[in-house]
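There is one chain below, alone, in structure tokens, taken in the form predicted alone.
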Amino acid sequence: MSCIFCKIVAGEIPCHKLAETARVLAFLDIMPIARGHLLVVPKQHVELAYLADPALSGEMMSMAVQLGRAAQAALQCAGMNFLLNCGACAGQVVPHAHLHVVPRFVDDGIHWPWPQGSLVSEDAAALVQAITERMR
């Protein structure tokens, strides 16, 4: 097992353990970009967060809004960022799925460099055709 986040819910690797579930595990994140970022996992071993079984994605999201409205509390943050990066492409790191919740801070310098596109009309239809036609 060469997974990090496997190794850390099977305790052969220590973590700031926040929360826990049968299936779900939040620990702070040992490289934050903010004072208290903190990771949801699931305790199985799924690469890709859109892999998952949505009850367990549900749990995922279920436990990273409890963290995230004790952080707030806790840190007295301005806001917050919910992160699912899917894929090395979209900025998955660790290939185990997790959740990245990020207390925000006024000025904390944390800058998304995301360019707005738009959505071209004719291409909207085919957009919902083709992903609609393929929901399981």
Contents of the next structure:
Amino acid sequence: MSCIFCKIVAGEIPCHKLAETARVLAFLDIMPIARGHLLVVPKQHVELAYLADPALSGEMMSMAVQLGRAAQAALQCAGMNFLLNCGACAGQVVPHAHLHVVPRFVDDGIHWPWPQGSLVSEDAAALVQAITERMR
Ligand code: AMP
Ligand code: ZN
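Same protein, different state: after the form predicted alone, show the form predicted in complex with adenosine monophosphate.
Below, the chain from earlier opens the complete complex, with every other chain and molecule after it.
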């Protein structure tokens, strides 16, 4: 087992634990984007969050929302980002699914420079059809 988050779940390497349930663990990010940056991970090894059991993803989000609310009260942040990087091309470095909760402050200098495209209506119709007919 070489996965760093599996080792954290197993207690083989330490973490600053915030909360856990039978299926989910939350701890502070060791290289935080902002003060209070935390991660919620499934205890079971799943690489890509979108391939996890939707109920498990729901538990991750439920814990993230509860911790986000508590972090807001503790840190008095003005907002927060909930972020899932899935796959190396999407910025995932640790190949064990994890939901980032990043407290945000006014003028904190953090920017995600995502380009804005434009949605063409014929493509929108094709996309809606292609995606919805594959939904399971
Ligand atoms: P990602 O780019 O979405 O894969 O993010 C991985 C995150 O895991 C980064 O924000 C790292 O700072 C964080 N990280 C890596 N190793 C550890 C660790 N041992 N304990 C806590 N956070 C970690
Ligand atoms: Zn793992």
